[in-house]
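The chain below stands alone and is given as structure tokens, in the form predicted on its own.
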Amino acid sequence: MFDVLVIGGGINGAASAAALSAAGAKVALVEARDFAGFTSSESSNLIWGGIKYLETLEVALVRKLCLGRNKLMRAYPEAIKETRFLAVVDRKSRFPAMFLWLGAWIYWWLGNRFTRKPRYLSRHDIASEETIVKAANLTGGLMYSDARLVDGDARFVLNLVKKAIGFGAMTINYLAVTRLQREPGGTWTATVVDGVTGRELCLQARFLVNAAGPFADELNRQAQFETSTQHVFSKGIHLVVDRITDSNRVLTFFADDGRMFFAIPLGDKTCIGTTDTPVESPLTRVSDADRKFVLDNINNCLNLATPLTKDDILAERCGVRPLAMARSREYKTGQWLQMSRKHVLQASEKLGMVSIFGGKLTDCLQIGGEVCGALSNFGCQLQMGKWYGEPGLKSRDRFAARLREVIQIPEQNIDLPWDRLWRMYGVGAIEILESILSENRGAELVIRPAKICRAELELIRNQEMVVTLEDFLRRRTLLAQTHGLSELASMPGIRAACEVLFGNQAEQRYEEYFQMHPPIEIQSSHTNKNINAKVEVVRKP
């Protein structure tokens, strides 16, 4: 018996539990495929506060979330950076230069003026400072600041996850809800499905959190929850292409319908998009159509030598985003844009339950500490503590010695990206340092493109439930999101790092990986019939 059950790992659930199991709750974490294994791992990887959103004078909700995307930058300092926007504005644009300048200094003050201030560039300043944008239409433009998750929104998630599990939360991964039931007493009885084992069992838990996304409406009606909200669906697409520009900057652009479309840095390449795109299921693809209109509205803002094509795609980011609609609301294809994307939260009393609707990577902190305020009005005990952010000074200060002692083992010269391991790992940076210092191999690199080392890979294994490779490659990594697949398939050590992720399973994942599904296949799969024992071990309830 749980005090809570929580349907969906995605970055809603996953912040609901890391929070009430810091406040003393005895959490369940239930995700029907990988954690973040949908929508939160198709974001743009950027934690602003919504500067579009003062188009449609939606200022509250701009002040809410830049203030929610100050809190995380002070709490992950080393995984969400501060990064610079260049926003261009050219001679068709529905605003002059200076107005949008105007529109970025509200922004800064409403973000209580904690990032860089905003700068006017004109033609000539945008032409000198970034060449590779076309200046020759260009009014002019601004350079603001908002920030950005260095290793994608997945990584983000899953630590959050951690988090959850550090405090003493079950979490489990591919396992999917298919009844729920209110028991007399109060109490509710999700029985649930293991995509790995095929294994049927049942969960008890007296309060229910749905944070199942764009299936949280599904869940509901399962549930016998009549809500007053519901959720209508947006997609948007990216494409990542080779590095286009070494600023590392945003290059933020408006598309030929006046939707906002960024050049955002993804690793050592370049993730352009977004869409935003009206659909009916959340289930959907990258069409031809959403490459040829991220590919033509790029090409006609920059200088490139060739125009970029399908062939340079190295790897395509597809989600959908769930938006919160009231009911009783008719939705009007052409008010599509001027839908506010803010979060819902409605609560039952009567039947112990939560359900969150919308939701954004920037007010994930909000959405824990309102689903706690929630169950505790149900009468749920909590004692609410920290919950997020990255380790403190002693277990940096950990790590600093350990990596000394690294440095100085003799006859070796061991070349590690060391701040990407304790920006990703934390705390579990200090472990892959110690299986260095206390087994040979632990430093060798096995993923030489990379600079994964057998240490790391192994922590990956013992401690991050990955049951496909890719989870690896897309979610725990971003291998799969700035290779292409015949690059992959060729990367010295892909075949050796299946062998320390998934024993003598190895063989089967990586076939199932590069011949038998293409990626999108692979995310929603429960085929999987087998699990290395230390996964399996963390996965019994």
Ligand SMILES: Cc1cc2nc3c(=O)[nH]c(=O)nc-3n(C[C@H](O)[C@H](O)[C@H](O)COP(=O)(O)OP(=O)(O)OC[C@H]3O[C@@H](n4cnc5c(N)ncnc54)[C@H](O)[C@@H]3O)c2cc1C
Contents of the next structure:
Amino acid sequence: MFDVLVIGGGINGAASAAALSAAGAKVALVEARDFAGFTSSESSNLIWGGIKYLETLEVALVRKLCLGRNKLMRAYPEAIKETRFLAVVDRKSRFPAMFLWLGAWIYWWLGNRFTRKPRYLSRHDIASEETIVKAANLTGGLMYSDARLVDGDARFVLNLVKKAIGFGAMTINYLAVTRLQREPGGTWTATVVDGVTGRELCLQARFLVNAAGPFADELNRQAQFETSTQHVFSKGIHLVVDRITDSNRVLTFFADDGRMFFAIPLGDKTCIGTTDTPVESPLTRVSDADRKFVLDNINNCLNLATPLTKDDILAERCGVRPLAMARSREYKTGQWLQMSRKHVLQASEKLGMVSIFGGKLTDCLQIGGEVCGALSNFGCQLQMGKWYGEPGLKSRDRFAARLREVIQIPEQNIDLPWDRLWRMYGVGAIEILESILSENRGAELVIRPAKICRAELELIRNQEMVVTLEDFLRRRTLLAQTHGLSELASMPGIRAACEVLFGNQAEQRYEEYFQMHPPIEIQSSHTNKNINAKVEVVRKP
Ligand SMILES: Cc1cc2nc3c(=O)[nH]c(=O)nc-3n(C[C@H](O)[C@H](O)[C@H](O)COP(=O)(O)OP(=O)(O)OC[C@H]3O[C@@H](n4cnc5c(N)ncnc54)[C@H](O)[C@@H]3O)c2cc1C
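Since the one above is the form predicted on its own, can you give the form predicted in complex with this ligand too?
Expanding to the full complex; the earlier chain stays at the top.
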């Protein structure tokens, strides 16, 4: 019997599980796909205060998001980096550049002046500082700061899941809740189906946290939780192309429909997006119209020798923002972009259940805290402690000491991306070094182009619950987001990596991925349209 069953291993479920288990609750976290296998691996990777919501005068939301951003930046100085945003304004813009510049100052103050100051740029400044931007039609621009997840959203979520494990939580991916039943004594019985074996089993818990993101309404129905909030879905896509500029800035433009869109550094590539389209179902894919919208807009804004075309797309990201909306409210066409992006928590003491609506990666710390607050009000014994953040100085010193030993191994000249290893794995990076020290082949580069060594793969295999090759290529690393499929297929070391990760199932996992089969088709003996839907790998061959 668990104290709390958290359903959904996206950012909100991972944050809830980490916060609750750190506070002493016995937690189970189950995820129907891979951790971060849905919305939380399709975001823009930004940790930001939502400057654009100033346009709809959501000052309180912007203030909250800015404070959430600052807290995350303080807690994750390696994984979350302050990034300069260059926003350019052209003659068609609804606002003059000076007006937006004023907005950037307000934004900076709302964020407690935590980042570097905003700066106004004339058309000439832009032309000389960011030559890739077409300056002819610009009236000016501004430079301001927000932050981004250097290794991507999915890695960030996974590290929170690992935090929860560290505090004693049981976390399982590819395990879908298919039925929820409230027992007469007040406990919950959840029927879960193992997506790998198809086996059905039951989990019992005193409290439920519904963190199923876009699928939360469906689960609330199953639990007979009548909420006054529901989700509507906004589809957003990104296209990944070769780096368009060496500056590490995010370039910000205004698209034809007036909304902001970005060119964001992603590894050594650029991720361009996003769109904001109302859709009925969370299960979406990138359409030709989406691609055309993004490509046309970016081509309009950049000085490229040849415009970007579909052939330049290396990978695509596609997700739906689950937006919280009061059931009493009618959504009206034309108001879409004005819809609030606030999260809402609904709790029922009678049911012992909390449901999370909406939310952003940026407000995950707040959501973790709010979930603990709600369950503590229901009588769940919790003692709030620190549940997030990168390892402290002591661990960093241990890492540095081990690193000195590794570098001094005679005649080996080991050269690995040490900063990346520390950033991605924290104390796990110390284990990588120890394994290199104790095992001859630990430092051997298995995927040479990405500098991924055997010891890193072993850590991923042992600690990161990789079930399919897609889990590894897309969510444990950025490989499948920064390389086209054919490039990946010919990349030396992928097969060898499969052997380390999957042992005697290596060949099967490799074939499954490259034949573009969905990694796992969630099996279920119950009819649940959403869960049974194939989890497709939306990639360009
Ligand atoms: C295009 C786009 C760009 C965005 N950009 C940003 C950004 O830059 N910054 C930012 O802060 N936010 C951004 N967001 C918002 C943010 O990504 C989402 O709000 C957030 O990821 C939602 O997280 P979640 O945990 O609620 O949902 P999800 O990540 O979808 O997690 C819910 C999980 O529940 C699982 N699940 C569902 N049903 C069951 C079941 N029955 N049993 C077990 N598991 C189940 C699903 O498989 C899923 O993995 C963006 C969103 C989109 C779509």
